[in-house]
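In structure tokens, one chain follows: the form predicted alone.
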Amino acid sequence: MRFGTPVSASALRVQRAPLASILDPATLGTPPLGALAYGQPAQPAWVSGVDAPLLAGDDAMADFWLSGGRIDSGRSGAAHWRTDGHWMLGSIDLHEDGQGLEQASEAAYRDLFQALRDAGCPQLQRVWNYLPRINEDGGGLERYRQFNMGRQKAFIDAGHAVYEGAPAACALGVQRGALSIRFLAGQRAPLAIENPRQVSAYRYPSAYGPRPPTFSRAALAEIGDGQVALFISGTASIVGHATVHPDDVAEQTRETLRNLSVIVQAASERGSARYELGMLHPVVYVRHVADTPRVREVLAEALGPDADFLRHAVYLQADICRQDLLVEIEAHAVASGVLHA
């Protein structure tokens, strides 16, 4: 789809493209609903940056969300958002300012849920979380676990699902800056997908923290014009609830692909839309920069160098939610079909 090409008023489209080329006004046409720019701070007001380093000299890429309706914008506390009345994209950048990550996370998500109410798009579809120093001790408790405590409390207080029906999400570590949250919401609740090879994240035992993570392994959403979007959460080398293949980035990458394959199959069984691993548009997060060539090599061996997966992949350096995880992959795909009732 060319930028500026109309879509129906209630439809949503996502397109991955180089950031620099699309910011050219002659190419862009009408500004999209919003964009998520990988490896870059925010540029125009409708672009939300993911300020994690790009790997291997890749060009800055972005996912552009296109809509057919008039775009309105607003602010709810720390949350900035844009909506067409059917869909909304929002962003939050909140510095901790001495209050602690648990409190900052709760405050950020409180503003997120207020934004959903203010924009009239009550159903959270997909969330991207970027936490400074995710694996560091935060005063007796790892910072990721502090984040999970604040996030879940906000979900409960807002009356949103913290178990079955939670949105797709990822949480990655960055080295600097604010707690950054990007989110997509709409009018209808997505269909949550779990991975039968894994314990659902929201059912993790207490060994992983006082409150478990609040997300589903994936979510399906009908986005209009007979299209169904698959949003896959951050996926890593976990079987059951345990990390497997510690210290082996190649095997962790292969295990991650096995988990992605199972999620894709599970999603294809929930409606008439059909997904394949090779059609995903992924973001690949690598903990150690030096591991990037090996990760790329394993992906090419498994999928073939000409797979859409490889051609559209974005590689970023980021810390993963567990210190023994070396790689994580999140992704999306769109296919024609409908969801089963």
Ligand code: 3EB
Contents of the next structure:
Amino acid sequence: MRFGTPVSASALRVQRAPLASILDPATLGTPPLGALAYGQPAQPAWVSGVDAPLLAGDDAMADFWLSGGRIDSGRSGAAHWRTDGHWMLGSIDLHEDGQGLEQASEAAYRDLFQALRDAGCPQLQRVWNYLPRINEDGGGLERYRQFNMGRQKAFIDAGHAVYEGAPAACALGVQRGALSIRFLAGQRAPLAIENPRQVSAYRYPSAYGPRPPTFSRAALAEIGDGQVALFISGTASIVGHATVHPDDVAEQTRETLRNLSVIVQAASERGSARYELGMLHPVVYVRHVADTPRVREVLAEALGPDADFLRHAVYLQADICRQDLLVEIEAHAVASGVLHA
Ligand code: 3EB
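Could I have the structure of this protein in the form predicted in complex with this ligand, to go alongside the form predicted alone above?
The next block holds the full complex; its first chain is the one shown before.
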């Protein structure tokens, strides 16, 4: 395969392709802005690995982020980043080294915000968070809840929105390794989208932890050449603020699809770009490997066996941020249009 490059210098593109396609330099002209490789360690320096096991024998896939300009790279504390002057892609892998996950998360996000300043891309568009042992106790508080405390503190200290206007994000649990954060930033603040079926995560009651999570359900960003990107955060079987169908992976998958449909519809009302489930490039995270066939089956029943959604999907094993959640889906899509002013 060959990567399409953006028409204008300030534009951004994203393409999902087999990771192997980058190992053949003939197919790759100049290296992209960066890539997220699912289920694989980072290969060239511009690739960030998402260290969650691939499911069901799929080929290793990656999302390649392509931009028009000349690329500079840099480092801000633990954050490594690449920018073309318009867009940046960064990654942080921070070992806790006994400091506790709250402190490590605060430190990681402090470096993330420093990276945005150093690279000259002040507006966070999308964040991918991977936490080792996310549901384990971290000394009286679940580790995901510790992460939420450190993350929110760092957002506040950096002057970034923790309620309306928070970036789209996902937060998954991995078995081992470092706290891993991947992030995309640009020049203009994206338009945050909420899900009318769900309480905004940043308004979750304190029963879910002393500090709420800092993310919007989705975000829309004009990415140049008349295209608008939709970034959908990790989406699960939550209605209001409660987990529904706690012990039923099939029903959780159906509920997650309902939430995705509602987000796609809400996003289509915020500009002239029209989104449909079939346009999404999803990552499906399954807590129990043994549930994978059932999740695939339910998606095929709901969407049709040849659905584009299924053709585009990457399946990974990961823990979800609540013990009772068995599946979570995040996605992006790109469509022609402009945002409403
Ligand atoms: C939820 O809806 C499920 O902490 O950044 C989804 C997406 C979830 C992002 C985050 C958490 C996060 O609350 C969990």
